[in-house]
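Just the one chain here, the form predicted on its own, laid out as structure tokens.
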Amino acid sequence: MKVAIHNAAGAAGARLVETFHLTGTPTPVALASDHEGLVRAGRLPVTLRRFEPASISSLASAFSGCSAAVFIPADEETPDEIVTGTKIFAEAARQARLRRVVMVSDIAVHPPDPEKSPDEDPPLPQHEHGSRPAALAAAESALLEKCAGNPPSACVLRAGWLYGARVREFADLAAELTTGVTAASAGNSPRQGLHVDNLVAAVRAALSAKLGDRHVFVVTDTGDLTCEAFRRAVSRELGSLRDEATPLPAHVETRKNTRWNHVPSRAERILGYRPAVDVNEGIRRSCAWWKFTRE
């Protein structure tokens, strides 16, 4: 099966292309909207295709030979560009007669409430007009409505805050933590993170699942770990925090023992999703990648 990876030059897209290529399945086709993106995506011997962002026919042509596609809005896109780009993607996927499409959205669209049972279904919270969460919510709806009742089948993954290889925000955090400057506490709010390898596992499951059409799945892996605890765990792994603090709590490693992981269990049950790493291994891999980039 050939799978087109939209925005293949971004952190998530690049990891999808890399993992699919190295494991041999599915076969990735890397898409980018400019030559710079193709260069960044082209470090591996995979098929590269450039498309015009505003052209349905151009994107449909880029899907040629593929049976599925993964849509990933870029971080730098404006809210209007996110919505417009999603509509173009959905129509191009329909014209190319794709079998399956998966959209990688963001947990910010509907963050879990620790006081309530996690619920991925409407009603969504009221987002400020013109904000990125509001645009992603509108884009999700546009994609699912466009694919309702006709091929391709579609589902949405609301990914937690990504950390891991090539994720710029994690690199910025690691750089900050190794400066020796004592920063203010990151707070006790839940981290709601997702290691990039777990995102790959979730996308792989969503592409092959026979169920889950027109459903939304929240995928996180940091349990009820707080932002401050995550920050301290990363700092310890980097060797910049030398204290007697205990490792991450055992219930964070065992993902079924915390209410924050009830939602990924739904993805497990319907999509067959299985996380590739736990939080400790995710932090270890992330820090190892960052150290490697500094050598």
Second form
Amino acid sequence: MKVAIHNAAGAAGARLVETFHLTGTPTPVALASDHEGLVRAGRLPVTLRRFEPASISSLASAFSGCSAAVFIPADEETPDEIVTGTKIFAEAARQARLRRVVMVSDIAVHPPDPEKSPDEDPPLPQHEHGSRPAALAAAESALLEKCAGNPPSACVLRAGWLYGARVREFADLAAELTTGVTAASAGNSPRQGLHVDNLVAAVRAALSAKLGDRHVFVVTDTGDLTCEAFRRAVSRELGSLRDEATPLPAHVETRKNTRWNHVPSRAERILGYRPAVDVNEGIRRSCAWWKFTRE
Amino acid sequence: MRATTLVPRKRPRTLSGGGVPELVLLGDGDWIETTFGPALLRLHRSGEAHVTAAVAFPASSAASLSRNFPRIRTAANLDGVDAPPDAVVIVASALRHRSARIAAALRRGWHVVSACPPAENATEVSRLCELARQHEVTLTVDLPHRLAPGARWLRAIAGGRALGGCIGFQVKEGATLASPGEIPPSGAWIDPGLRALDLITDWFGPAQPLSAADDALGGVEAVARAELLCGGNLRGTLHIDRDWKQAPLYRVSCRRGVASWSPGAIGSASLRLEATDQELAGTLSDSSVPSDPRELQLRHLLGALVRGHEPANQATLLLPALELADQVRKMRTSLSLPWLSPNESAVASSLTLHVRAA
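For comparison with the form predicted on its own, provide the form predicted together with the partner chain.
Below is the whole assembly, all chains and molecules, this chain first.
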């Protein structure tokens, strides 16, 4: 099976191409909207294709020969671009007669709620207009609506806070920890992260699972790790554990106050998803990548 | 004792009849527009050169170009261009076709400004230089980094005039690429590797690699590292990372201090003297020359053609860097990629061994 990776330039896309190729299946086709976006995938002897982001026909042409595609909104995309890009992706997938599309969304579409786990079934709560969670929620709806009852069948993965190789937020955290700026306690709220290798495992499962009438799945690492424990584990792995307390950066502060606690039971039950790494191994691989970039 | 045959060196022809040089653009229109566009427009409007033809341009680029140069002609290949013998062709074709396009232009008696590099290896570039000499035209290369104030500042420091003899250097690159885009992309040893190797060999003289490694797994490398030896006893490191981009840095350690240059839109530099633990930091600028290095390159070339001088940025200047790049690619080993799973690492190792043996 050939699978088009829509945003091969990003951390998740690059890791999908890498893992799919090195494990032999499925065959990845790396897509990017500019030449530089193909640099990471270009290390491997895989098919590389460039497409015009605003052109349905260009993207449909880039899907040529593929039976499935993975759509990953880029971190730098604006809310409007996310929604528009998803609609273009969905129509291009239909025109290219793909059988399955997988969208990687974000658990942030669920607002923090200390009392209960995120509910995968609609309706999603209202988000501030123009925010990224609002755009992702709208994009999910657009994709599912376009694919309702017609091929391709769509699967949405609401991924936890991604960490691992090439993930900007993790790199920011590692940089802060290794440059001696030590954050204050990150709090005891559960930290719903997702190592990028577990996202790859979830996408792999989602590409071939029988979905039935379930199309949305939350995927996170085990939820018994607090934000503070995660930060200290990363700090220890980097060899920079310190006890001084300084204020947290804004993006970590946001996460600190976020309480998600969800076991990916639906993903396990319906998709057959099994994590590729536990949290300790995920942190070890993430820190090993960070150290590699500093050598 | 061996006899030496001296071959008189042919000089490039000057422009005939004092005419205004014609500029022909060939290849990646987006790249030419982004890099040379403002300079071409200024030269065209001032009457110092006329942009007359665009060859093998994508339709979108040609349309954009015709807005700025209404009389420009388009052609599918060089056979469709009727420029006079002394025209200047800017060649930005994909690297795998570039050498052939340059050779075709040189044979027509046209001067060439090539995207860097003109060809993938030193042997092929030497052949092109010889072809240019035979046809009495010039082959120059787009090397804007050489004209940056920071590069010239570090060149002087590397010469030992300001901070004493050099004892080491450290180069980090990868944040910005200079070549026309293509699929597959050129490897990190080429872009931005050649830019870094060109500066290193320009500052410190001939270099040889002590070690080299990269992350190619059957494709082209995104991360490359080398340890280099210059002039017999000066060691330095080169780290290129196009996978996780970081700010470029050129640092030269000398007996009396350390000088650093961070290239970018505004090239910043710092200087730390050995006798102090304080650092002087600032921005380097040169108000006596155009701030656009592409304009400066074209002006150098056009001036040289009019006056019969040797132009700056001749392709022969790039040969030491190309030879060094050839050497590192021959001796490179594989970097260990520690974020891969054990199974992936095993496959990666076998893949790399297989490809490199081939």
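All figures in this text were calculated on a predicted structure; none of them were measured in a lab. Positions refer to the first chain, counted from 1. Note that the rigid core is defined as the largest set of C-alphas that superpose within 1.5 Å between two forms.
A.B. asks: Note yes or no: does the Cα of A41 move by 2 Å or more between these two forms after the core is superposed?
C.D. replies: Shift of 2 Å or more: yes.
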